[in-house]
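Presented as structure tokens, the chain that follows is alone, the form predicted on its own.
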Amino acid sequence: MLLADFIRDGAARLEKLYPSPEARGLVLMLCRELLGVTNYTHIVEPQTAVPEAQLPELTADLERLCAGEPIQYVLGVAEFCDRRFAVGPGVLVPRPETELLVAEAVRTLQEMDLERAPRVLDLCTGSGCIAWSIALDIRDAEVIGLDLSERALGYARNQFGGSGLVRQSPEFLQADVLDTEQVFPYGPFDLIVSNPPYVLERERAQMRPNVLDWEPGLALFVPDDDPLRFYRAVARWAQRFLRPGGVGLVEINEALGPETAGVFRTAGFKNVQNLPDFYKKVRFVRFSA
């Protein structure tokens, strides 16, 4: 079968979930990492065909793509601060906006006048990307990432095989961040990190099929009537753990940027500010003790 006959009939069925460019480009995206080919190989080389030997797992990948599979459950991997993290069923996949989260995370830990190692908390861990990328940029940082699942433990404990990369691994415990009274010899913490979860439940009818079907809802959901719930916790966790000085960043929803703003400032924090995404949406919320 030619590259390009695959690509285009791949495009074409994938076109009943995603739209005509996004469609092309997951298949581009699968033929690129299972064989190795550039996005215009079938352009510049019309002959190229698939090889026999790997059409069956090419085959097979894309129709679980056709199912609405996420492309980075399919592959087991997503991009992420340049990097490449482990997913798959039951973890979060790391989304763009986060790495602004990360990239804050990393200048607020450069401008810290500290004579040690910095300290970080992550809550609400999940796939470990963030903690991961603070340990990967701030190579003598302690990293301590909570989560209730331990599916998602077992990706974060082993992304890169779990050391080697950094000075010290980040270390990953399952904790559940709504009991915020549980004894936890870690502390204090210079930073305390978290995307937690913040999709309302009414929200659920604009989301894909792609997210709502196979991401896990504990990770993404929060209830109408108490949508906050995560922001209150992490602010209790801030208030146990975080130095004087220290600072706490967190992911929002964009359409409760105030009113989560509000839940720190009522928690006695300083300097508490909203932060914009790529798009200018109010997506962070930036506080310090």
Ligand SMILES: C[S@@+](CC[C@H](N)C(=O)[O-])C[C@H]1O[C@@H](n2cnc3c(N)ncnc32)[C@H](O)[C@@H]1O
Contents of the next structure:
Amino acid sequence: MLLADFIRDGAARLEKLYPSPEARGLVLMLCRELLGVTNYTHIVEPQTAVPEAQLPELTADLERLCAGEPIQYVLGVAEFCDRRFAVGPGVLVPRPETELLVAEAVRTLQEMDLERAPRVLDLCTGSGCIAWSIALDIRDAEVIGLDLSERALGYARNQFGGSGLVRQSPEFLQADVLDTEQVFPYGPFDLIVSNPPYVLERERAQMRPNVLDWEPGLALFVPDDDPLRFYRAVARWAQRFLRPGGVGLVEINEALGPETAGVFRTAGFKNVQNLPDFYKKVRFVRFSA
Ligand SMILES: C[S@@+](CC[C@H](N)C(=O)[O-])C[C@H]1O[C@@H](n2cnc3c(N)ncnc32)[C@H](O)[C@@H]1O
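Can you return the structure of this protein in the form predicted together with this ligand rather than the form predicted on its own?
What follows is the entire complex, opening with the chain shown before.
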């Protein structure tokens, strides 16, 4: 089968689920990853064929995409902060806006200019994308990530083969972040970060099936009548474990910017600010102890 035909037919099938440019982008990504071709190989070399031996895998993966499965699960990797994180069913696919949280976290730690290893706590760590990105960008950082989901922690612990790239791999522990008074023999921390669940149940209707049907509800949703429960919990963890002068950074629901900032003001933190994402939407809160 010609590569150009596979791309055309695959994109046409995916257009039932995705807008046309995205459908085409997904097939191109699949071909790049599996065949090592570029996005324009089929244009500049129109006779390029899909190697027979790879056709079954490519076709099976296209079927998974047509069933609505996220491409990151199909490929087993998600790009985040210029690195490739292992992902799959049971763990949230890292989102581009969360890269801004990491950039702010790294800038904050650099500005602290500590003469010792910085200590960082990542609440609701999921794939460990935030924890690992900080550990890889800040030499010697001691990072602890917590999550309730053992499945997510399995990914977090094994990113990058578990170690090798950093002197100090992050430590990942199972814990219920909502249990704010639990015994926790770590800290104090210089930075506490969190991208907790924050999607309202009533926002389900606006979400795409490839997220709703595939990504874990535990990672996404909070009850409509208590949307800020994780931020109250983060504030309590910060009261207990953030050192004086330490900084907190959380990703938030864009519809709840002032309310979420209010949680941290009420909890007594200083310099509470809403920060925007690429689209100037309020997507983060920063505070200090
Ligand atoms: C929005 S995801 C964020 C994952 C990751 N930090 C990221 O940015 O991609 C939220 C994470 O919170 C975890 N979670 C949900 N409820 C929790 C709880 N009560 N305690 C700890 N983690 C929880 C989920 O398992 C999920 O991994």
